[in-house]
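Shown next as structure tokens: one chain only, the form predicted on its own.
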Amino acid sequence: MQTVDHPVFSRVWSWAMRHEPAKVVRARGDLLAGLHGRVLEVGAGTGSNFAHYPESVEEVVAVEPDRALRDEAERAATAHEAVHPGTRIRVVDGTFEELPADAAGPFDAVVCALVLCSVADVPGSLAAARRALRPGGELRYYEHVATDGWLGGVQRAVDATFWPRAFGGCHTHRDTVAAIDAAGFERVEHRDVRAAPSWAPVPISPMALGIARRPD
């Protein structure tokens, strides 16, 4: 498995995860509420989601390709297990498109938070998520998404210039929700959220939070 190494971005991301706005922290809690059983989290980053997993989750396999972020996630997993010994968290190397053998399913849920914007192959990643899920299992997503109007123009402009190179491959103008539908998932819950006021020219502000199910 090829390890991803973005040393500058990983430092920026680590700082950002330690200073997340309250609304983002609440969204993480909403994302993971009600989960149970075995969970696959792809693009775990520094382990920001770990503290939000309910005690009904028995095991989390957390995939993270960036070496520096994975080290932080492993420390977060150890800290979480010390407080919640009923939930085992295993942090492994891998990518969404090419899940490692450690991430063999079936899982009750696949969690992707702020990751589909940066994968090289969105359809391939979602196909991997579907294969990893048991029939009826859930895809939980919290993602940057494309919008229209003037802010959509800003997204397209930054994606075509500096943004992906500066932020670990992130693309702000991806129609991720349509991709989830096209991958054969059935949306159960969905809401559009904003990470910044609607008037602010922040390309990563439009976001989507929801649950989609793999059909039985």
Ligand SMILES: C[S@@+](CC[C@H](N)C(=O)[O-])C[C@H]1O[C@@H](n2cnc3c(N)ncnc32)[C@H](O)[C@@H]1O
Second form
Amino acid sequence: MQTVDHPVFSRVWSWAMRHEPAKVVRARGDLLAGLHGRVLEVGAGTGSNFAHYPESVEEVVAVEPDRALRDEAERAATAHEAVHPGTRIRVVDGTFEELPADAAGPFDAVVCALVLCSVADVPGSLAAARRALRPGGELRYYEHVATDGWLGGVQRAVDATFWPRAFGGCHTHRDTVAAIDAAGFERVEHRDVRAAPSWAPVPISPMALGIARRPD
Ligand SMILES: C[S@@+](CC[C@H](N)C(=O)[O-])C[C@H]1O[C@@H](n2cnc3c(N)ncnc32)[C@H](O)[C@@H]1O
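To complete the pair, please output the form predicted together with the ligand; the form predicted on its own was given just before.
To see the whole picture, the full complex is given below, headed by that same chain.
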């Protein structure tokens, strides 16, 4: 079984999540708006999305392979349930590629936030998401994506050098939206968003936020 444990990155990420820009916090709200029923969130990190689940969501199964991040997510789940007892959040160990038995579907939605940039196998992960969804279920995504031009060059350069090792396996130049299409999802809504001004050489600035459906 694949292991994902990045003790240094998990500390950096935990700090970053306590200083998240308002723009990103708003995007998390947009990502989860209108969800209902049973939701599978993969690569849940510290549980930054939990506070944004609408009350119409009855259960969230949150898969997180990194031990330190999973501990934080468990604390976030307990804190959330204390205030919103109508949404049960279960945090479990596992990876996208090999979803654990406790993450058995069918789910009404699968949520991917900043995770498809880090998984070892993007098509395998999307195939797992598809299997976990009920027909007509939604893949909600908020992901770093590849761009072209000079910033695309920056992305390729950082991916080939220090970035994946420094940031828990993150790759900034993945064509994740094309991979979602290739996995057989039908895009329902899609927005290209920038986390930083267009002149800034920030490789993780180009992002995609959207909804894709598993066909019936
Ligand atoms: C950049 S963090 C994002 C965390 C969270 N989704 C968020 O939006 O704050 C990337 C997350 O993906 C997780 N991850 C990395 N490889 C994974 C894999 N193969 N399967 C599932 N999660 C993975 C990491 O442990 C980490 O929690």
